[in-house]
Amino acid sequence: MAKILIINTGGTISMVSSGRGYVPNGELFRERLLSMDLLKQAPMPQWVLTQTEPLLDSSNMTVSDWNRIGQLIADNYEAFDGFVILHGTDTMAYTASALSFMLEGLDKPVILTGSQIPLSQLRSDGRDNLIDSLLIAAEGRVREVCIFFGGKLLRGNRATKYSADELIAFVSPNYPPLAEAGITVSYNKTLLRGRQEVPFRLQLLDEIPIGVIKVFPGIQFSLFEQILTEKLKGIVIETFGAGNIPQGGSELLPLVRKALANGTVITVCSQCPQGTVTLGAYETSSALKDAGAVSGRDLTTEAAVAKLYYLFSKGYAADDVKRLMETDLCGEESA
């Protein structure tokens, strides 16, 4: 029988109502799990629950929390067949993306899930999300970091939060689901990653200064000049369409050149959930390409941010980071 470690980090699934809104409650959540007869029936795997302290609303998740989750997996890697991480939905895609890079050579399932309605409530979607995640982790057919939510198993570094109030909270705009749960769990076998040839290793992340700028009509790029110091290691620019910016980049270009001179890596992503950044396809994106910005291709913003953290934490120089940002490392972008 497979043995799965459940890591509860907080989020809606483990929350209860209070005078100030929903708050995580680890003690009541543990009691709730232990009282669920469904979790004791075949074919459920053996499971052990551990909870991080303090439990968090995921909007409070930080790089140090990613490191703590990664360390828990590394410390228990040999003792368990898979891992289910309970997490709030707001930053779940960021955590999934970060872990996909941090857990080098991962050869076991790591599945993040949660709920839009607390498990303590009658209509909670957390019950099905948790049960299906445990069963998928126990099968061991996926060997990567995934998000399971609303009946779909998504590659973690391809997912993004789509809805704040629907039970299908996540989508994967540029990559199909790895599996869908209906009467049975149907896997897309051609998308599943094979066994890893390198040994498992945890890469912890440093607190790297990284920024995100979202382009909008009328944006005054000069307002961002003060943050473009040598301390800023990476910027993700969310542009229009395939990488387009206002006025052909005439206002942004001096800032880009200043950033690049400081060793800052500028990665261009699209505000469109679906599609690929192609710098130079339009005149309005040529300035970014000419200035030395790199294309985020079909990376989500979450994956781009996590990848920058990872590459700089590995100790790569800026030129190597630029090259690797356009290189698929673990399924995060199309080849």
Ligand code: ASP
Given for the second form:
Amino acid sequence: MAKILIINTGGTISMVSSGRGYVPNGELFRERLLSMDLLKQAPMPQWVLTQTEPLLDSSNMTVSDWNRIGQLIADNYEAFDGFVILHGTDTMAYTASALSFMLEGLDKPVILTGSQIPLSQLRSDGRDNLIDSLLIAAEGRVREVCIFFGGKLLRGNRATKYSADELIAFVSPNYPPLAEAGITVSYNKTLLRGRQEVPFRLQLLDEIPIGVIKVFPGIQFSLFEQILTEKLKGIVIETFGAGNIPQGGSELLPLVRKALANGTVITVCSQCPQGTVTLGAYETSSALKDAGAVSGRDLTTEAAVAKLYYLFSKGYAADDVKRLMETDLCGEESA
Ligand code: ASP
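Write the structure block of the form predicted in complex with the named molecule for the protein whose form predicted on its own appears above.
To see the whole picture, the full complex is given below, headed by that same chain.
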């Protein structure tokens, strides 16, 4: 029988009401899980629950929390067949993206899930999300970091939170679901990652100074001069459409040039959830290209941020980071 480690990091699934809104409660969550007979019946795998301390609303997740989760997986890698990570929905796509890079050579399922309604409540979506995640992890067909939510198994570094209140909270606009849970779980076999050749290794992340700027009509780029210092290692610019910025961006270009001279890697992503950045397709993006920005192609902002953390943590020089930002490493961007 497969053995799965459940790592509870917090989020709505393990929350209870308090005078100041929902907060995680590990003790009650453990009791509830242990009292769920369904989780002990065939075909449920054998599972062990561990909870990180303190449990977090995922809005409070930091790089050191990602490292803690990664370390837990690495420490238990040989002893378990798969991992289910319970996590808040707000930053689940960031954590999934980060882990997809950190867990190099991953050859086992790592599935993040959670819920929009606490497990302690009658209509909780957490029950089905947890049961399906455990079954998928136990089946062992997946060898990558995924998000399972609302009946869909998504590649973690392609997913993004889409709804603040619907039970299907995540989408993966540039990559089809890896599996869908209907009467049975049907896998999209051609999309699953194959067996990994390189041995498993954990790359911990450093707290690299990076930033995200979202452009909007009327943006005053000069206001960003303060943050574009030599301390900033990487920045993701969320542009319009295929990578376009307002042409009054004559203000932006000196800043971009200064940032590049400082060694800051500028990655251009799109505000459109679906499609890809093509620098130079329009005059309004040519200037970014000429100034040396790199295309984030069809990366989500979550994956672009996580990838910058990862590449700089590996010690790559800015030129290598630029090259690798445009190279698919683990299914995060289209080849
Ligand atoms: N604020 C919660 C969190 O991200 C939301 C959720 O879990 O759905 O932890």
